[in-house]
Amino acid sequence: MTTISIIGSGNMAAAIGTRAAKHGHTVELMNRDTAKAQALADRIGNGATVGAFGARPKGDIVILAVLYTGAVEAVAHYGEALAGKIIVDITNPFNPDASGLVTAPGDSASQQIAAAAPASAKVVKAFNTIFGGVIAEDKPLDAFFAGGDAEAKARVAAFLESLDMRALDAGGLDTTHALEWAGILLVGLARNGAGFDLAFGAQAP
């Protein structure tokens, strides 16, 4: 397995980086509280580390687990020292309420931090359908993932199979906006009595 970096210490970030250790990664915690991020470095276990804000990720996946309005100040913080890795956007920008996207099709919240990464950094969209409840469950489940490089995508795909997810690819980075929308979708179902505890699938005919 491999040095899998989060910048971030919530919910998400708490969700992927447990099934990460449990599946036999070492995760790197990065927030600009040090506190938070070793107190959930601890509660990872595992031999989770913390490394400092805006300093080199050791993983060569870093997965974004920030909230969508602070996604670009973040990734334009880290600057260079994201260079050459993998930048996996888990965001959902969503308005006040949830019943829409503040994106456009053209500029998701993917195509936004891809702009403001180093040329050498690649984005990929991922986890941004599954509840993190749902992550922390450690149960097998469907992953969509989208982005427009196609190695990038081959180690998030390989990376989502580690945590026993199975990967399936909606195509380029022009395609992260209609995995936006489908955050849209999940939250509404959930909302209206399908539950939190939902996850999308999808199977063959």
Given for the second form:
There are 2 protein chains.
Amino acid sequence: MTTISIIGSGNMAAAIGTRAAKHGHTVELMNRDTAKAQALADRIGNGATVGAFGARPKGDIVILAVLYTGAVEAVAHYGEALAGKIIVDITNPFNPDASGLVTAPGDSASQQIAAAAPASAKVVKAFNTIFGGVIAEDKPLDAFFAGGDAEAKARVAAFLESLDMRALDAGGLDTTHALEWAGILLVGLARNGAGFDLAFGAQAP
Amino acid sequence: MTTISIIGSGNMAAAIGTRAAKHGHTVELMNRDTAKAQALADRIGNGATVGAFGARPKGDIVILAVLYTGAVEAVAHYGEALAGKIIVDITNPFNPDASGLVTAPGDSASQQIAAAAPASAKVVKAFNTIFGGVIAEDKPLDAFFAGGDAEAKARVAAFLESLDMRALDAGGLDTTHALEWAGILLVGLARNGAGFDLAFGAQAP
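For the form predicted in complex with another copy of the chain instead of the form predicted on its own, what are the coordinates?
Zooming out: every chain and molecule, the one shown earlier first.
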């Protein structure tokens, strides 16, 4: 039970925010368009609030639920307001036809976000290997995450577990690029017969 | 029930060969060191045979179960002996510490192997998102595959299904690079707590 701040008010913000609220977290929504944030807060209910875009988030964990193309800009806009925060990068930096990435090894979206954020902020990548619809269904599922800071990862893992997800640590900040490729693979599977009601899991027979 | 040819006699050759034999396939083993191939054939049993390294494989499906570093060389050595065959690339082209790949988008191991093989041979990537130990356990599990030829993919899918695996098509030959990154992610998960008795799966709650 903690406050989770979410930057963005699209499908992923709605799915994560709704699931978080259902599991007892207080959700704060932040969007350039305050009316959109308010509409999502009303939809999520359970005491969800709206914060000013660019103001210091109330939550220690800040879900950056914007498209990749706006992620670094949003983090730069927040600037020192994100000092000490755990930034959860959920972006999938796909090329236009989702056949590959616009990021590169050593320069993943998470690494770009970390470079734009205050040094005291820690970036953890999560949620990008689960389609939003599956998050919204609120059933048990596996959630992969990666990041460079052990304490931040432990906090995010606890948050994921609180959402009835099995949190699986994939490694350090370098590994976030592998998670980005997993997004491509997930879309590939979805388009080739598996459908979009899909998430990655780890099987241990 | 078909003949499956396997080039190599290491752990993955043993795991795939044993599972294939258990499910009624006839296995042919091919290795530079014929004694090693014979030892594995004896271990697999069920009528497993040994073929000369570089000779035309008996099976339509040829599992290239060698390390990435020797894969292109092996395919070049076989040359026209692989004409018309379905080459199953199982390699994980990891860098020395398995933090990334030595291949690149558009130049995956599968694409390198396809370039080295006769034009009539078709490459399908499979098995690289499952640790060998899990294959050997012979329990139901998900198996991702990708490749550029629909008929070859259908044949490989049928083979995977015959092994009690749920065959999941991830896409075309470009997508093989995403599968290679999935190998990195699998090792990351294994090293960070999930353990090596592990394979990727697709969850559809």
